[in-house]
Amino acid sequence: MAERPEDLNLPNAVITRIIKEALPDGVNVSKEARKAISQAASIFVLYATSCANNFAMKAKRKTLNAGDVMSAMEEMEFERFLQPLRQALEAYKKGQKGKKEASEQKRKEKKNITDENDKSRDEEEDEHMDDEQEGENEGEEEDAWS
């Protein structure tokens, strides 16, 4: 686990971006307030993780899944965040599926190009072999006439 308590804090850049997106333009946040929000967010993440881990342990699993997190949110009485969380999870899954499909398509295209190159190379080698055989045959014919 973390060696120092500061290691458990979320990066300041991430916290600043979240704060800016949550507040209207022109609202300033002091350094002290950002630090407090950062620590609160870190504590929330640790608490939610601990609750989700309890659900995974009850199910005799070592891996937390999205269902564990949803159950933890309910247990922590954050039901109002479940629907936005489900929507975000669904959007994430669609994005991952799209990335996977794009990756598979790219792999297939690359394989097709490789197969085509191999086929072309084989055809060139066959032509080269045919040319060599024709040259040898011509030389044999010349020997036969001599």
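For clarity, a rigid core is taken as the largest C-alpha set superposing within 1.5 Å between two forms. Residue numbers count along the first chain shown, from 1. The structure presented is a predicted model; accordingly, all values stated were derived computationally and were not measured. First, how it differs from the form predicted in complex with the partner chain.
A displacement of less than 2 angstroms separates the C-alpha positions of P84 between these two forms, with the rigid core held in common. Once the rigid core is overlaid between these two forms, N28 counts among the residues whose Cα shifts by 2 Å or more.
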Given for the second form:
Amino acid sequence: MAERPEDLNLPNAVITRIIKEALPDGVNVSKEARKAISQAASIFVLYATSCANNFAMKAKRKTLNAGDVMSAMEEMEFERFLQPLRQALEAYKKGQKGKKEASEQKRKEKKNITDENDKSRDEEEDEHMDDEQEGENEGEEEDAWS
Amino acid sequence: MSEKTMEEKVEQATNSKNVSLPMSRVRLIMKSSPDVSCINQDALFLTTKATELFVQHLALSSYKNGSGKETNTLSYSDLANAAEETETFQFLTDILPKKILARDYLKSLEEMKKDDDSL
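The structure above corresponds to the form predicted alone; please give the structure of the form predicted in complex with the partner chain next.
Below is the entire complex, every chain and molecule, led by the chain shown above.
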């Protein structure tokens, strides 16, 4: 799948919102400035990824982890981000844990319902089997007589 | 108009736990980097969040540093100036070049040619 240049850009609406929230109320942003910030953000991702990947490779790991990203921020001299990032990550992990527990709970409940359905079906089958056996016994008795 | 409604405040509170930028798009950009194989979910979240912080930081720094305060507008030149003058933004100088007037550029070309001729 070929990657078109547009796919490596971040959505304009979200970028604009973040810019507006950062600036004092009533400040305008030129279209050119918005576009430039959006491109700068994509470059930032690439730069951060490349930097973080270096840390991972040094540790002989193939998977980029949270620690690598934090080390990259320090390397890039964005120490100001470290504290807010740590807090955000904690909140994120808590949220993920909550979601996971909620979906596991749902899965358990679903399993219980399905188990109950199977159980009642088995009981009905047992009843039928008993009737058949009684029929067979009667047949044998008759043969014995003749 | 700048006052937030109750709904927006609630949305912002829940958003502060998550990110506004789409993590799927950020992952796409990360994967386009050579030698990157796997990305842990926490790493993806951090990169996305860091990018948001970066956008805020770039916008605000450029505005404070630039001449936009008089015009109440953040312009491209504010960003280009920030890229050149601020150390942490120097990796952006290639994509945020300063603009010069065409006539100034042509003038400097002529001067360079004159220097070459006199050699």
